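The chain below stands alone and is given in structure tokens; this is the form predicted alone.
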Amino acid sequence: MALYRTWLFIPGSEEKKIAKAGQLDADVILFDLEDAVAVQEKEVARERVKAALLAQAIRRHGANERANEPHYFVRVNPPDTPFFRDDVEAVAKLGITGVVLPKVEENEHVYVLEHLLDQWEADAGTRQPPIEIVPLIETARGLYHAYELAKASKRIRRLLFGSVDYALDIRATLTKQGHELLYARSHLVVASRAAGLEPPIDSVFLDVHDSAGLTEETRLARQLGFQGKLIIHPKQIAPVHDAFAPTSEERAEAESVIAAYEQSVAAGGGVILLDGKMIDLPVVERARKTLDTARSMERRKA
């Protein structure tokens, strides 16, 4: 089970952060060529990210491959900018897991990127697995079309939520309580599930000094059905990982549920009661997912 809990933004224009990226424990390193990079630095940032990805690709195929290697994604500039095509062509051949497409509002945005990736993979020969496309939902229009966007390409496995631009678009005020984002978050979870995707990835938490607030917001995202969170600083990695980890109580309960259910099935039974709670197949499936998640996190730490 691959983990996608932490997606750490690394601005493509900042050499020191790029150099340290591969040493961090984030599940995903997300090199950013879009919002974090000034217009006059776009080309320099692209070359720096390209060099970093090339170095990572060489290391992964050599003797120095690191255990628990993160996934590498790149957020390119939108298709309607003069930087888009060069961004995609620069990074598509360097072993990345996927391309994050910002400000997606309609299927055509996905099709443009899909065509470029299809074209490159056809020229280079079959690539396994194909490069993923990850739509970043940042506007009311994008949220409204979330289900259609989720179904727009077989390359899409999950959606990302960009709360800052979304709040600006709907003229909402961002608060620590997050009430203004509850509908959007819930809608993305439902749209993702209905489209057959993995759970989505939640938006950034802007206050890097508020660990308690980050933990609270991440726990809410987990409760709503998200599988991970975008982050902007390495110090946010551990709190997010901890918030997505099943607690010892949750793990113990899952183990009890599975043991009781299997005992009942072996005896020819079905639905049972455990500590006054009904245990049926959906409850058992949830318990199994809890244990799978816990084991995956243990393997990641090993």
Ligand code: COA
Second form
Amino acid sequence: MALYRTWLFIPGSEEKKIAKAGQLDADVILFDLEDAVAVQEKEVARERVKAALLAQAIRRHGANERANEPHYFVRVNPPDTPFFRDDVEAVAKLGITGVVLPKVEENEHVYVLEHLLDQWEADAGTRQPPIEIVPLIETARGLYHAYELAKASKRIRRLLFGSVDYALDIRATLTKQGHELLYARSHLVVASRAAGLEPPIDSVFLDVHDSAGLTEETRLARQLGFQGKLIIHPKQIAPVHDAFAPTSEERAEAESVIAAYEQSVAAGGGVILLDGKMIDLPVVERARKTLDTARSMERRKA
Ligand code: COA
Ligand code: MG
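Would you mind generating the form predicted together with this ligand now that we have the form predicted alone?
Every chain and every other molecule in the complex is listed next, the one we just looked at coming first.
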């Protein structure tokens, strides 16, 4: 099971931060060419990201491939900007897993990118697997169309949530409890599932110094059905990984649920009570998922 818990933004213009990418333990390195980069820096940032991707592609082909290599994604500028096409052309060839498409609101936005990637992949000969498109939902229109957007291309495997732009768009006040985001978060989880995608990825937590707040928000995202979180600082990697890991209590409970149910089935029974709580098939299924997730995370650490 591939893990997509932490998506670390690295501004494409910042050489020092880009140079760190290869040593960080995030599941995804997300180079940004969009809002973290000033307009006058767009070309320089594109060249820096290109060079970094090329270097890591060469390194990966070398003998010392690192275990737990992160996936590389790039957030390009939106299709209605003069930078979009050059951004995509610059990075598509360099071993990235996918392109993050910001401010997606209509299927047409996805089609424009899909067309470019189809063209490039056809020119280059087949490439397995195809480059993913990851729509970033960060406006009311985008959220409203989330289900259609999720189905707009076979390249889409999951959606990202951008809460800062979204709150600005709907004129909500961003708070740490996040009540104002609950509807959007749950809508994205349901739209993703209904469209047959993987669970979505939650938005950034802006207060880099508030580790407890980050943990709380990540636990909420997990509780709602997200599989990961966008992050902005290396300090945020460990708390997010921890918050997505099943706790030792959850693991112990899952193990006793499975054991009790198997015992009941072996004795010719079915649904039973364990410590006053009903256990039937979906409960067992959830317990198995909890243990699978715990094992994948243990393996990733090893
Ligand atoms: N990626 C890689 N390295 C990072 C990093 C990131 N996103 N954020 C910080 N670092 C590095 C710094 O370079 C610094 O390295 P050093 O110790 O060798 O000097 C170290 O981590 C500590 O950084 P710190 O001084 O705490 O932060 P900062 O002031 O350098 O940067 C931010 C703070 C918020 C500007 C920075 O974290 C950042 O650029 N985040 C991403 C922003 C972004 O892409 N936003 C767009 C999407 S919302
Ligand atoms: Mg944004």
